[in-house]
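Only one chain is included here, represented as structure tokens and corresponding to the form predicted on its own.
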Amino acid sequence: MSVAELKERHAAATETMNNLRERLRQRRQQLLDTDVAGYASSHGRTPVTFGPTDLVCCRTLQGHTGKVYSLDWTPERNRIVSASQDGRLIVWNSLTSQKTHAIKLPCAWVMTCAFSPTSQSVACGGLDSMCSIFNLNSPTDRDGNLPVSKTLSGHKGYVSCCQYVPDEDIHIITSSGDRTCVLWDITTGLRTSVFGGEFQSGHTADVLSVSINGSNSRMFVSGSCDATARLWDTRAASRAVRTFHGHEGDVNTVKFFPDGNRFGTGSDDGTCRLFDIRTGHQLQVYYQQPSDNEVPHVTSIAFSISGRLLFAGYSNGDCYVWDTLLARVVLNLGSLQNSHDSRISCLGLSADGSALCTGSWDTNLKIWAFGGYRKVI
């Protein structure tokens, strides 16, 4: 056979698959009838009610001399990273506020943060390019900065985003501006796996973030600025599992359900959106009309420990907390007392989903806590 036929029949195969996937995309649409909401009302299911009291500001964290960009806590709850354009990392006590640790980084310019699961260490990326990690056990050198302990260094753009992978401390995923995701080996500091890039499954534009799944941590989804969140496997990097299209804008943070089965996402036009991972369908959109022209972007979300509520923040300072269930706003941190005076850049709930802390370009981070008699949902 000449290579022009196998040409020709490979760019026949490759029409059919393309129709016979198209066809399987208009099915799936015609069997998707309703969205949660509208299932959840049919139901009787009521919303989630809030009194004044039941989720307050209880502590602010002082320290950044810039805008903070990242935040994470520790498993076991009690203790906060965070990153700022000041160009330091703040180790926090979050039921003290006093700082732990503060360390001066080698590139000012970080955008991301993350707690090793045994809390031992931090990471951090920016505009550098590169991968740190500080061992908060290390000596500090002569003029009291923590060393760096090991630079993971490949990516040809911006780090956006690093997650430790789960119950280990020897492996990380990063997000970059490469297009790419990469799964490393923090011992030997070499790549393992490289998501994206040249496969044609991959991202088209710049990676913003990225979540593992709690229940399968070689599962783990991205969101990128080609308005796409795509689901991958670590054991077969050449191609994404799924492609999950619907925004309209840039997907700037991605995080998964507590129950492994579903994730969220949060994006430039305005929307959080709830997907499917098993069917690949969209479940429900997130969006509050604003009360002017401007649509504010979502910059960060975080789920409840039991997935009811869904914690939105946004560019203008609003802060959402939303019924998952009934797609309805029940609480704005915003427009309460002691809330921030800027932009929410990053928000994280604490392991045990008591607290959630906000993160602003207001320079302070928050720390909000169920009180009264409300339970931790």
Contents of the next structure:
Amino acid sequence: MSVAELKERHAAATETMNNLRERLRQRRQQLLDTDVAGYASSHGRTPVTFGPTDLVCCRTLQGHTGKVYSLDWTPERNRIVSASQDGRLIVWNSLTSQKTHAIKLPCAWVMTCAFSPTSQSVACGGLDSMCSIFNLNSPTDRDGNLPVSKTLSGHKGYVSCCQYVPDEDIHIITSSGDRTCVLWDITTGLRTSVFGGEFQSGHTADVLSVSINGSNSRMFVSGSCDATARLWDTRAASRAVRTFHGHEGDVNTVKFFPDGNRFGTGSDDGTCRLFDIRTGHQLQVYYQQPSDNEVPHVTSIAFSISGRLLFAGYSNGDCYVWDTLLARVVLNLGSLQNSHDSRISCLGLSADGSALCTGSWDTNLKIWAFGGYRKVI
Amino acid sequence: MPPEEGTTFPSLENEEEREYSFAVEYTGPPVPYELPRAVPINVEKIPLAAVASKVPLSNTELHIPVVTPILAPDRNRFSKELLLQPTVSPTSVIAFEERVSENTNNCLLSGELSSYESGELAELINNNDISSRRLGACSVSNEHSSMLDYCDSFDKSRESSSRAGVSNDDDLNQADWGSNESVLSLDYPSSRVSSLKTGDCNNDSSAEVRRPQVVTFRDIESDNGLDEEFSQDDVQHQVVTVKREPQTKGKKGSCYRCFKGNRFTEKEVCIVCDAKYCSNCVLRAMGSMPEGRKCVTCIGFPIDESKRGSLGKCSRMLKRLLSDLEVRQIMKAEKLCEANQLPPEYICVNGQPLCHEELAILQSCPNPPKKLKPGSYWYDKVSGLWGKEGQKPSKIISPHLNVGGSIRPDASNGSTQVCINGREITKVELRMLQLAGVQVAGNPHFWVNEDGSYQEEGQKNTKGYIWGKAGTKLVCAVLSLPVPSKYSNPCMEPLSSMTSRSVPDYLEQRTLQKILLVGSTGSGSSTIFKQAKILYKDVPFSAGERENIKLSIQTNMYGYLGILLEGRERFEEESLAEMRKRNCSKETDPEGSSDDSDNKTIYYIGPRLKAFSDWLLKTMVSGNLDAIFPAATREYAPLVEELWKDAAIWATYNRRSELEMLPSVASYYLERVVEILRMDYEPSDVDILYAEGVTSSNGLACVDFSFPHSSSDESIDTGDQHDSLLRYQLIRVQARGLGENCKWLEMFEDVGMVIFCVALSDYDQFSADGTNKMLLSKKFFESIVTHPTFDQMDFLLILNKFDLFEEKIERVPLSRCEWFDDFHPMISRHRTNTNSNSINNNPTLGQLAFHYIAVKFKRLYSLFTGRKLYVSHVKGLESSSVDAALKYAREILKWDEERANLSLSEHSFYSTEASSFSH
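May I ask for the structure of the form predicted in complex with the partner chain now, the form predicted on its own having been displayed?
Below, the chain from earlier opens the complete complex, with every other chain and molecule after it.
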């Protein structure tokens, strides 16, 4: 078979595939009779209302000297770990805004960090293509640096996101620029399973984010530069359970809905979307036309405890609070007093849902909490 | 309001004005509370004026009451307006103050007094209840802050706020404003608030109870606006250090926050505002101390200069309160954070305030002025004499530093008419000169060098050395004049101290220049990185690294062997097939040649080796070659040795050019396969240079280095000596994933320049999908150059593998790559012998082609950016060539810094030099 013939057949196959994909999309469109917002408003739900003082910035965590790239809360106790381009991880006490640990990293280009479920250790990863684990209880060395207690190496590209498997300190899932996600066994430092990659039906571009289902920790979802999100089962690494199309740009962030049956995504196309993992359908698009033509990217999202609110950080420094039911912006944290000066790069909700932490390229982290009578939503 | 309000100032108003007055007669029911009397203005009794006279005027910003932020727009406007009231007018201040403190009653008065916001105030007055609405706003703000705390206390604060509100009514004291504010602090029990208030009433002169520390809502912008306003008012502002006042002040010696304790309790002091806190309060008041021991509200402000000496010196109290690590971090932050550095504009040298770079130069010079304090200095650049403006010299620092303006004749306020380097010297200096035996009759003008040699102006010959005589030093000591620090070896001293002196930490952070090195795979960027390591590091590779490199070399080795063995199988089959064909032709042979001899070609290997070969190929196919090593090394080393001696392998090796998979470096290693695969093999630097995939294993590698001072280097510049302090960080990133949608290129926006690496010899190479590798590089180059992160970034293009290229271009025409199809070099007739004697001016074909390609890239670059691309060619395996390229990069970085200082005429000179360097 000649090369020209092969190329021809390849082109034909691509064509067929695109046609099929288009048909699939149309069929989905047909089936989609309503979205969450339409249904909710038809049932007379009214949007959440927020006064200007209902959500206020009550702490500013200062101490990083570079852009903050990532943060994570402990499951219990109000501690936060944040990773910044100054090459440090800082562990904060969010109540007192004190630093309890500052860890100098061997590689300054860190992109992600995570707290372990028992709050005993933190993990981070970045351009060094490794995931490093630091045990917070280990003694510091002569220079006052916390030594790396374990490195998980094996990725062939940068580590873009990591998250501990809930309720166990020994497993962590990382996503990487080498198009794979990996489940690691921290005690041995070896890969338990690799999701995606060359032979399998995985992502076709860099994976940027993972989120583990809170109610069923065997399932996790990943978002990638190929504009899709994929659902994986850790027991069956060979192929993705489901692929979610819809976004028109890189999927920067994914986060499971609190009930575990849905997940949210945030993308470079400026939208957040809500997908259902049981039906595979897209439930809702959250998009607000920007005032200027520059569409800001969604950098990070988080759901409130009930799921009624969706917090989304944008590259222009906005941070919208969406009402997930009615798809309306109820508050823009970026317009409040004391808001960040620069891009919101990461955000996270504390485990009890009482406070939101945002990290920004202006080197600060801010903690927002509900004021007045409202404690949790 | 009773009409007497209007009649309070009969002298100020005549009947006509009253018509336009905004005061409206009060017609409502009688008020139950007592009406405050508006007292005629008495200049001495203006409350704010009294306070302002106590502190520097620039400080007055702190007295401006800051209104708690509430999002409601009208309130915002209100606060702005208040802040913008020119405080120089005492009346308006009173108006404001009183309006705030007495909730309703004074509207009339203030309305008449302040002529500015008449519109707003008219509203206020007409609407009697608007002030109560404002009170509501106040309590909203209280709620507001109460929510800030995680722990409840909402009710408590509400309660205390109402209490404060009540107390406001009967207190006309200015301090009320403060106490009203202080309620916002949730941590104050309300009883304390009232006690504070009474305390303040007693000493109202300095009572300025300010907003609490827990959360600040201070409107920074409007603050700045005020600041500017004051700096205009106050010419002295620039020189006078702005001293922040503490926000709360209790009775003498007590803690500024809890007002307990006395002067003997141990306290920590804020390095900005001098507030003192007891051990219970210090952590609350200072928070996480991101900039050291400062109140939360003082973060970001420059420190009190008198406390500079105690920076980084920890007190016992902190040590007790915090863990060791935290204390260390805080002290480090205190010393190194930007806000705590000496503000360069406070230091004036020869009448010019310094900028950041100049201060850095001054502090990092080999012989810096000790304990630099804000103030104006004069500096004699030729001799290095340094002193306070208007005083005799106090020190001799390093000469020729490019800081400040030029020295003025009256810099040291001398009156002797004798000049040294254009400065009229003081009498003390004149006396010293006389004692040193210098001829000073006739008011000569001297020219003194840093080594003490002096000459009279306009004359060439050196007349002598001022500090040459032993007695002079003694005289200087008596007259308290400076002498050069190490006179015995003035020339040697800077160099030796340079190498031994460690750079202060905060300077190191400033002088680290980052260089990003990128290149598509196979462009040799990793070789350049390794060369940099070998060139500039004392220990280029640590033991662990060497061990890893050794493993990867050995793994590569097995890979090469595998390729060879695969080739051997192929060759064996081919020759077998050939043999069979021959056999077929010899079919007529009745006997039939012996079978075993049939199967043995020159590519035949024994069964043992065959088994090894099969095993190796199988592992390679399954792709886990990395996994089985290094365990395999031990086992198979002798087998490999046997294999390598086998004739079949040699026969294959001789046909290696037919094996496309085998990289060109493989032969370098294969020649020494036996040695390398031994257990005790130690890779040499050259081995490491040749090794593939050593640095790319983990995406990103970086090396910190500084260029060593070599003799050849001195020709370039000895002038700016702080250069050797400059440190460079070479960051090499893997090309994979560096695309348009690359998520992490943003992390490198702080690099000084980007070195882009292209392999020249790629022009006839094709990637797996059939695209020319040079075109791939070009595409990659375009995407990097146009990436928004690298807007306005300098690029250095390194055309690598020049040696291979020179050799290849003789065989393969450059037009193999379609981008280069219009390459028509002028080839001289005598080209055949130019290779041997390239001394004559005929450039070789390789050089011509290099220039051609360089121009191609330069055009491409200027098409996208409109700027100039720097190009250099490099032979990656020759250390001298890499060294030259990296030094060129340094020149570009330096040139970038200096570009701003140079005029246009010099521009052309520099740019030609830069391009000629690349040739």
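Numbering follows the first chain given and starts at 1. For clarity, a rigid core is taken as the largest C-alpha set superposing within 1.5 Å between two forms. As the structure is a prediction and not an experimental result, all values here were calculated from the model.
After superposing the rigid core, the Cα of Gln62 is displaced by less than 2 Å between these two forms. The Cα position of Asn19 differs by 2 Å or more between these two forms after fitting on the rigid core.
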